[in-house]
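What follows is a single chain, given as structure tokens, in the form predicted on its own.
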Amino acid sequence: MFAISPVQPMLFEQRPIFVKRDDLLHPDFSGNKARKFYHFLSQDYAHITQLVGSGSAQANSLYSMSVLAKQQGWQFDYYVSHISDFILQHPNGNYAAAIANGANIIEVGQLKLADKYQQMHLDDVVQCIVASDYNNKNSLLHIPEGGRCEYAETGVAILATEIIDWARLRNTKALKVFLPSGTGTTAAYLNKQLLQQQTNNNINIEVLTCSTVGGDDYLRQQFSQLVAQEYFPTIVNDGHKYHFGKLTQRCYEMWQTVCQSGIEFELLYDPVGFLVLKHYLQQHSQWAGDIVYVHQGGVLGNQSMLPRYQRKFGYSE
């Protein structure tokens, strides 16, 4: 369904690395969303009439799910904790594109919910709403926030195969694969699949990831809901605590630096990823093997992130 994404060399911190260009997989299912939603695109879901999802109002998954629902002719309800006044008054990015595809975006804070929901995570609240407010469960597909579900492994397994094939063609014996994590779904399933698939290939592959949301402990908790501990990727950090979506000069400057390569990266996950990778390379300067950075797409979100940086810091593109 998707062509094999190319691997492109890039100079980072005075050393060559390689970028797995999953952002080029498909304009509507870019990066990890192409991998996570591959199962739903390749299987028969003729019995489904309604899709329910949740996350932020500018999530990449919101846009990709809106395309999936539009293609399949499904009604699409998407729950968010909050929609900023600015987005409501100036729709752009993933939010605007999803609305154009017919997404019904519901702000949980505007619903009349029981007090017990107030302290619950958005995904848990939506599970309760689905259980109580949606009648025909047999025709409903609920995809958790960020696509964090067992079905994501189908597409990530293909990513693992592509990486192994590329490493074999390069005659690589030692490889580190780096990608920043939100829910950790892609990193967890990728590490599991690489370990299971490359046992006979004589390639030493290690998956490195970093948390962009709630810290290392949060990420381990997410992994534990998806895979056995033996499949946990290696979590690395640079000593900074990153708050998801918070604008910092460090992140913006790193984004500018890596985009000088000629590859456009996104502004939410990639700056944190490259800051942590920079620290890791400084701590492991003797590493002589190959490094692959997985570009997980999401550049459509830059339409909303760049104006936020401009408003806060006065930056121009």
Ligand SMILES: Cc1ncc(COP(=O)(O)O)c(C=O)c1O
Given for the second form:
Amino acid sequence: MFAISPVQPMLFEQRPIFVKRDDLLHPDFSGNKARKFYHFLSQDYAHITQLVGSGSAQANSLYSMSVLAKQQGWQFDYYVSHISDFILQHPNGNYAAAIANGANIIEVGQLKLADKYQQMHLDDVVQCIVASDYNNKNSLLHIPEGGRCEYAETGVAILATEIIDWARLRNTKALKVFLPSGTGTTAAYLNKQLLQQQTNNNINIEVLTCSTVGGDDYLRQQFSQLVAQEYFPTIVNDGHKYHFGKLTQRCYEMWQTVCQSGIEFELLYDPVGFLVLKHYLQQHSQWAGDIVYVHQGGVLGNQSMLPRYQRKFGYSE
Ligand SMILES: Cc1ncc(COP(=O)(O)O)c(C=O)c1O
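Return the structure block for the form predicted in complex with this ligand; the form predicted on its own was the one displayed.
What follows is the entire complex, opening with the chain shown before.
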């Protein structure tokens, strides 16, 4: 269904690393959405008529789910906690593209919900709404926020196979695979699959990830909902606490630096990923194996993130 994504060399912090270009997998299901939603694209879901999702109004997954729903002819309801006035007045990026695909975006704050819902996490609120407000349960597919569900493993397993095949061809003996985490779904399943698929253990592979949302403990908690502890990836950090979506000069500068390689990275996860990777490499300067950074796509979101950065910190050349 998807071609094998290419691996490209790039110079980072004066050392070669390799970028697994999952962003090139598909224009609509770029990066980890292609992996996470592969299951729904490859299996028979003819009985489904209604898709329900949730997350932020600018999420990459909103756009990919809207394409999935459009392709399959499903109704698509997507719940958000809040839509900013700016996006409502200037729809762009993932939000505008999803609406163009027919997504029905519902602001939970505007619904008349019982008080008990006020303190609940969006995913849990949506679970309750699905249970009470939708009659068509047999034809309904609910994908939790960020595609955090067991179905994601089917496609991430293919990513693991591609990485192992690449490493074997290169005769790599030691490999560190780095990818920034949101829900941790991609990193957790990738590590599990790399460990399970490499039965002869002839390549020493370690998956490194960092938190971009909620800190290391929160990420570990997310892993525990998906995989057994033996499959938890290594969480690394650079001592900074990152607030998801917060615009910082450090992130903006790192994004500008890595984009000079000629590869466009995205602005929410990748700047944090590269800042943490930089710190890790400084701490492990003697390490001589290969490093693969997984580009998880999402550059459509730059259409809205970049103008926000430019308004705050000025234009890059
Ligand atoms: C570009 C990009 N990078 C990283 C992530 C984090 O992925 P996960 O939620 O599987 O940790 C996402 C979210 O899906 C993403 O869109």
